[in-house]
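This document starts with one chain, in the form predicted on its own, laid out as structure tokens.
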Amino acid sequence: MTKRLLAILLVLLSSHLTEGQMTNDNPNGSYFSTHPFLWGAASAAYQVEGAYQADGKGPSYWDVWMNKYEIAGPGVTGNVAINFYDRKQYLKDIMLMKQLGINSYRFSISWPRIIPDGVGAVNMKAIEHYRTFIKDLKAAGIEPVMTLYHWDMPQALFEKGGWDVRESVDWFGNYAKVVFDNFKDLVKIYVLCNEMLIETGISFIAEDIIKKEKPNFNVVVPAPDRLERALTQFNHKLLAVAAAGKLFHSYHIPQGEAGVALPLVPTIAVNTESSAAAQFVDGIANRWFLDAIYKGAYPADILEYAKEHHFDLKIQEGDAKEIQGAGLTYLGINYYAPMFVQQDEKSDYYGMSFPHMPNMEYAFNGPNRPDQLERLLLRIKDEYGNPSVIITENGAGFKGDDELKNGQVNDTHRINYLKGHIAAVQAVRKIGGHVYGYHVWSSHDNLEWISGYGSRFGMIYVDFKTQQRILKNSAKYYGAYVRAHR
């Protein structure tokens, strides 16, 4: 074959690649370069599975917090949730997903189901359950995106110090090995850990409720007296991800992908005087994680603050380089809303406040600002080397939007939210942003942690008493969009 003919063939091939088939630098060979864009939805084990003692499952700290301490209110638990562990039920749910036309489902497996004590004996009943579930997804034409850890640390390990202690890195590495050993033949795409930042914030709220103290509900910016502990936990979680990432590469899974889902929060200074405050929040919520993963260093301004306040972060020399060296093949982004930051000299909360802005539509989890998702994606593209990205969570719940009337749920606010954010993703893809997937949070109404069952985020309405499912209008909109753009 002549060089001229080869060049012509390469041009023709590149012209037939879809936006969802761009190449990347995955050393294992990119899944994303050879498969269509992932249009999907997401869930988490504790929020949907129920069956909290079935098949030898051990307790997670959420099982204890909900059942013993009732941190979400009397009688509110994940013991039943939406009964998603039951195969008869989840098969019906998979058929609903297939009806919508989604080709990807992001779910998490439960660490205490698989290893009830966190380390030690493996529960093969749980392994077989998840293997069957994955096969059922694939049979419906839905790609499994498996999250190893979505906040359900085994209670036995939590009692040994949890993420506060460096031993947690080894615990997680051992768990990851069990997962790869048992699922490497079925799963290509792994989310190693979900929302390190928010898990720590909610755990602090739970501690306050258990102590009967007034909680601080800002889960993005830890209170000043807890920042030292939070940064220490973040370092341990990132090191755990690094250990799992390096282990993942040793399995040489064909076209395998391993990443982490970060809850990135664009910060917006309400005026010029507040720019330094917004930068500080950005350092904790975003740069602490992104800089370690992509630059091999923690942000200097946050480290300087820690030094000035005599923090003992227990960060060892080379930790951030170790995290960078994990070789994560993509970045999962959980985006919901930005955070407005105002310098406030009267505040003892770092001298700042977080105002609720007027003339703006607010969901349960913040303002509806798809422009900030576009801004965020452009930042990842321009500042962090344009890595492969999957939107691992994006969604909203609005007061009064999810009422069941005459057998229908006309959730117009959620539809508008999805329209705006999908458009933001497509705009960045058109200018070369490597975004390869979009997952709505969430597939179903479910248990929203300490908010209980009152805040609905699902596209599928769930009657929590009868377990009846009804497709909301947002699901019908999303399904129509996906079918048109697949």
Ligand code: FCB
The other form holds:
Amino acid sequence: MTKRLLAILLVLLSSHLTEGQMTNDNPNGSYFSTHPFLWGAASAAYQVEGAYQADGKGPSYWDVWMNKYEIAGPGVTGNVAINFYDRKQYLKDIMLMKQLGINSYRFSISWPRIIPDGVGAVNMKAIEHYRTFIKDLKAAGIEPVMTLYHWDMPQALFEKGGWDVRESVDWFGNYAKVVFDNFKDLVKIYVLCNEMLIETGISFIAEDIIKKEKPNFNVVVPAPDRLERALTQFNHKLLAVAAAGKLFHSYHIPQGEAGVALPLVPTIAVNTESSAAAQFVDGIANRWFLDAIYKGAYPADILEYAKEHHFDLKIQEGDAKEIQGAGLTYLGINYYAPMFVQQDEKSDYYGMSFPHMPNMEYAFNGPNRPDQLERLLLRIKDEYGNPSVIITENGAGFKGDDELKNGQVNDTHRINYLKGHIAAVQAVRKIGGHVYGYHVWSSHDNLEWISGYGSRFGMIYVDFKTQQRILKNSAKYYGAYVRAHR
Ligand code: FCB
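Complement to the form predicted on its own: the form predicted together with beta-D-fucopyranose (FCB):
After this comes the whole thing, all chains and molecules, with the earlier chain placed first.
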């Protein structure tokens, strides 16, 4: 072929590519830029499945914390949850989701179901269960978005040091291999790990409860005396994700996508004196992860703090580069609320406090501020090279919003929250942000970790005693929106 012909062909070809395809450098081809926007909902195994000992499942550390130490209160466990492991039940739930019109469902698979001891023998019953579930989802026209790890580490590995030890990277890599071997033909979109930051934060609360010490309920900013351990865990989790990400590429899944779900928290300084404090929180909660993944370096200000405080983070030369080198194909964002930060000389918590702001509507996870989602998405676009993004979680629960009256749940606050955040996503897409999906947390009310069954986040109401489901008004709103925009 002559050079001229080649040039003409290239021009012709590029004029047929969408903007997303041109910028997406996923070597396996991009699922997102060649498929309709994903309008979905999300959940996680421990919060919904129940069946905690079925089909040879091993215990996760959550099973032990809830059953043995009752960290969420007496009798509050995930042993039954919303009975989602039961095929009879989940088929009805898939029908409800189909009725809403969603085309994507983000769920997690349970590591201790698949490898009961964490490493070693694979439990084929669990593999078969999830393969059937995925086929059932697909038969309903719903794309599976599969999370490998949503906090339920096998207890056997937790007892060997869990994320505190670097061996966790190999354990996870081994698990990821089992997952790709068994699901590569069915699943294209993988969330390798959910919210490394919040898992660590909640685990510190749980440890305090177990030791009968007063817990620190700040899950975003680890206490000063635990920051060393938190950053060490984050490095191991990121390396585990990198190992799984590299492996994912070796399978060449056509149009396969692999990313992580980060709980990004825009920080807002309450006054000009507080901007350094807000910057510091941003460094721990956001830049620690984003900079490693997209820049191949941990943020200098946080490393400097660690050095001044003689932390031993066990980071080895090249770790952050390894994480960048894994080449994650998209970023999953879990967004709930921003965090207000105030410099506060009286506080021994890094000399800062996190005030509740007046005149704002507060959900369980913070204030309803869709403008901050827009700000966050613009930041990802402008500072991190406009990667493909899917919103892997967004949603809210409000006190008093989920009361069942005459067979109806009129959750107006949730509807209002969803409307605002969907509008923010649409606004960023209009100006070139590569956002390809949006998942409400959650499809159903479920077990909200340490908060138990009292904090409802679902669009589908669940009567936890009878397992009856009722579509809330938010489900009707979201369904109508999705059907109109698909
Ligand atoms: C996120 C978790 C999810 C759920 C929501 C409300 O931090 O990923 O499991 O608990 O919060």
